[in-house]
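The data below hold one chain only, encoded as structure tokens and taken in the form predicted alone.
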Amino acid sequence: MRKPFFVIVISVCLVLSLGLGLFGCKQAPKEKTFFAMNTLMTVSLYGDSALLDECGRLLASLDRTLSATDPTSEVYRLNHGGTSEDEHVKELLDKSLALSRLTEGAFDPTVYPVVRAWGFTTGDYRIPAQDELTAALSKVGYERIAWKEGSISLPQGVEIDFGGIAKGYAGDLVKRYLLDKGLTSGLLNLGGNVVAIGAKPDGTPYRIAVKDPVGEGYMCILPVVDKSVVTSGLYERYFEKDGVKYGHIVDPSTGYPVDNGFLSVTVVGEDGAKCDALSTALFVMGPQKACEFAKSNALSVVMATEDCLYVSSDLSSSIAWKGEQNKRVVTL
């Protein structure tokens, strides 16, 4: 469920190339790039430059805590029979389980054994044998996790990975920290998860470009004030075998990479962690169920298939498409 840097969802290159079109004023932001959560993260602030290093330290600390592959992390300890009292782990697990219930398992942090079987955690891609996949699936199920106040421990065989929600959560934490320090304007690009802090200094919205899932450049531009923009797409990470593409977004109910017609799903909202998880969940649901879910839960979305674009009504009047659309646009 990870959303890696090397195939960026909200294109960093595009964001940078828009220059003044993005930031919209003569005042240049103070900017710094960090490496955390297996991706490059850029923090751009209109304020005290000393805050940049503090953001980097916060991101690095979260990375050390939440990594599923680092033997020193809290999550690794949980996955190997240990316990954790870390507040970030508790908060993320609470959020993850709530979103798992909301999406009826389309988002599930316990799918890690299946994702690992396909090689998406290491880059050593492979098609697992059916008996191996069945064994991995037997360990999946958010319903098996139940805990109250105190230390967290996982049921025997259950493993978690916050890769589908961690960058959204990190963006929320960094934004909260900066707001507490009095910052009123800035932009976080956390490996594709974009967080707008307030508006641009001149009061106008940030203009966030959403990558074209099949072509070069961008598909559309969204005006955003004080919200997160998160996209999941098949182009993010995949491998090919005998002419078949296998994407990194895995359906927790089948154990197989999703192949339901979706090319990309973008979610916009105030809660970055929720947007992060829901972009994956909607992708797993497929177009029909995702449209129904988005409407019933009043989500701000842009969802693309090969021949159709689904846009929530609140975004339809402000979205700027790149050129004329050769796809049918459906307003939800």
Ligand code: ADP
The other form holds:
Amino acid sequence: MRKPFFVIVISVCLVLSLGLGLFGCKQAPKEKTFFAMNTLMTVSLYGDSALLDECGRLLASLDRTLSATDPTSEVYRLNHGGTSEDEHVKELLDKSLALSRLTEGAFDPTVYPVVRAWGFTTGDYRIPAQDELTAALSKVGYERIAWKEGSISLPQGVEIDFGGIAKGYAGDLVKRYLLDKGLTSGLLNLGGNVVAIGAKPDGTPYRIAVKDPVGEGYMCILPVVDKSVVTSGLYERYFEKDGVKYGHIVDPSTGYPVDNGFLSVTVVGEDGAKCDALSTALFVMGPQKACEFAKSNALSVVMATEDCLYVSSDLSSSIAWKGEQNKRVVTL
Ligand code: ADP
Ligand code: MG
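Since we've got the form predicted alone here, give me the form predicted in complex with the ligand too.
Complete assembly follows, chain above in first position.
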């Protein structure tokens, strides 16, 4: 279920990144917007417009496969005691488990029962009772999934949700398809996950705006060639109760929505699925641990708290800050 607010925020991100990304190009891109994975997805390309419809079909088919709530999906079947042989599910599970290990469970696709207990899967938001949360937490743990090859099945009670990685993976898939078709320049915006395919036709980098997590508009612009820019933000999906904001990124070690000072975390890199999972994981880690993790793993990041903008050294020289944002920058 989506909330109008969510759609509005995504639309703002979309207009911003596309507007800024393509501004200045003489040749107009061909563009189409689809609705998949509970969000708006826009494909803009410099090339054969017939490719746009095929991108839409790819996104819709991946959505049908990966949805945790659609009773006909592969993931739903897995979550209800069935098996799956689907190549996308296998690749995503493989990637997810590797990233769960790398982040020591900050990213964990088995957190689904907890995400559901808070109502984030349906939009019927609620604060679960502690015993309900404890029961949901007892089902969480990526280490329990022992899958190597052949068909996948999950241990009793374990349920997965690719919500923290699926859009990044979808971007990689569409990019791969377009490259195979000979495309050399394009921009995908899959609900705030932006993928630059090559550079703009004039050879200059795409300029991707990162949303200001508190104010209106954007916080900074990143020049990007052939990379994904993925942001996890507290503003993206949350509910408020008694003055407290509960966001849809959950700490698998406590069962609670994260509340650690981060407002948004952006990760830039070639592997969009990895950027997506890592933006979620860094968000869970919180500022101190995330800064250490980003440094020791040489990640390209922009991470915002109320007081500071933590930026990896590789991005700090090329980033364009809006207004006086640069005064809060801490280079990692
Ligand atoms: P968005 O989808 O808004 O871009 P994220 O990529 O951060 O944001 O994904 C958040 C989604 O990931 C949640 O809606 C939920 O489905 C799932 N999720 C929440 N917490 C975790 C976690 N710790 N590990 C893996 N997936 C998570
Ligand atoms: Mg993510």
